[in-house]
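One chain is shown next in structure tokens, namely the form predicted alone.
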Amino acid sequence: MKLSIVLSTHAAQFQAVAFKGDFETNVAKIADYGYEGVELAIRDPKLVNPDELEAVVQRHGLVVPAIGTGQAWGEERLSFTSSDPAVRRAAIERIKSHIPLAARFKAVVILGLIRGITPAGQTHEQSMAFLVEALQECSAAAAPYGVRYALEPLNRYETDLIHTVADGLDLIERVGADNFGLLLDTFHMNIEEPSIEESIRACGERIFHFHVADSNRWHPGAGHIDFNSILTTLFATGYTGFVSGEFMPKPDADTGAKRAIEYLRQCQV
């Protein structure tokens, strides 16, 4: 099983991202750990040097999995559903701008908040026809690169536009990419699914990547999601890539990292 945990290149507002502040700092942190991968949470692309992170990362025997994109709907609000169409081209202009930086660490691209929520006055299935138009878009300039993006069905309480492996699997069907898959969470999965095991085994071969926290969306062994089965289930799809760490820094960004690993290590997968 290979573990790595969310770090974001920037400050940032949301939650759920353990690390944040100074970056090689934290790489080597996380490096020290025992993590084999960071994933990392970048707004903007033109916001960082690509040199500069690759450099770092390496330096810490660390690679990339996958690159979150979240922070574009929550410190700008850019979405693919808004009903400003300047919005949603800046959005998909934004996603697209993280392909070379995905082709070069050869990460999969998070699809989380940007999707965005149904604003007034818009009906859902408007919203929907606009989330399928943005994702072919994405897709089809990401394939030449060989970058994959992955839409994480998030629960109720956030956004809604996609909660479920079955939604997602629907929305696949309608985008029709190869290079489109899903990234399963299981604190969203928590509240959503009626069981994570068979939403998992349903998404099977386009899981692309996979998000860990605990039901009280602490550090896993910290509630009571049943993490041994679910990832003996994950692996059983074949399911090769990365377990990736998404969770509130509590009762702090190193305890619940070193807490995790150890919790995560000790499962019978």
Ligand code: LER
Given for the second form:
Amino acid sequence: MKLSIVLSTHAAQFQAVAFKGDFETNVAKIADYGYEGVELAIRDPKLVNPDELEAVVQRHGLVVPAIGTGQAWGEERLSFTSSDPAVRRAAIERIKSHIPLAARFKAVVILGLIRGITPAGQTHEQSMAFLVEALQECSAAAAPYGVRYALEPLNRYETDLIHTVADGLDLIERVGADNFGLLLDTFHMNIEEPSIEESIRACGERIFHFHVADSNRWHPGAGHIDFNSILTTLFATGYTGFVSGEFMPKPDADTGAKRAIEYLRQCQV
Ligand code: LER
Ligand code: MN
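Coords for the form predicted in complex with this ligand, given the form predicted alone:
Full complex below, order starting with the chain above.
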């Protein structure tokens, strides 16, 4: 099992990012704890120096399996489903601007809250139409570079759009692009899926990335999710990607990161 953990390149408000602050210090710690990868949360690729980023990550022997984009919603309210065409355009351009960095790292680009939330006065149907259109444009732009997008079903308290694998599979059907799939996150699945294992099997080859947090969004092992069963099911689909820790810095970031790897390494998968 290849393990990574989420790290923000800049200070972020998102609570479930364990590591915030000095980038290289955190990369060094993550490598030291035994992780093989670091998932980077990047609000805007313009704000990072790709050569420096690559040098730091390589210096510590890590790879970048995925790039998170949600801070563009969290800090700037960019969204694929805004009723304002200028905001939708900015969101699409922002997401396309991740392509060169993702190609360099062979990383999947994560689409979480950039999908937005249906604004007052707009129908769900209209939001879905905007979403499909945006995803088709982004997927077509990324395909020549071998870059893939993974949309993450999120729980009902974060958005009204795409809560489950079933919703995600319908969306995949509508988007119709081979480089568009899903990111499954055990925290959200525990809230929304009737059976986490059944949904993993249903998603199969369209699982492009995988987040782990326990039921309370602490590190795996701190709640009641059955990771032995879930990870066994995940790898039985033929999944060869990373299992990436995205959990709250509880009791603190370092302890959470150490406990997560210790717990996941002893899972029988
Ligand atoms: C991001 O990966 C995530 O899981 C969401 O909860 C962000 O809002
Ligand atoms: Mn997640």
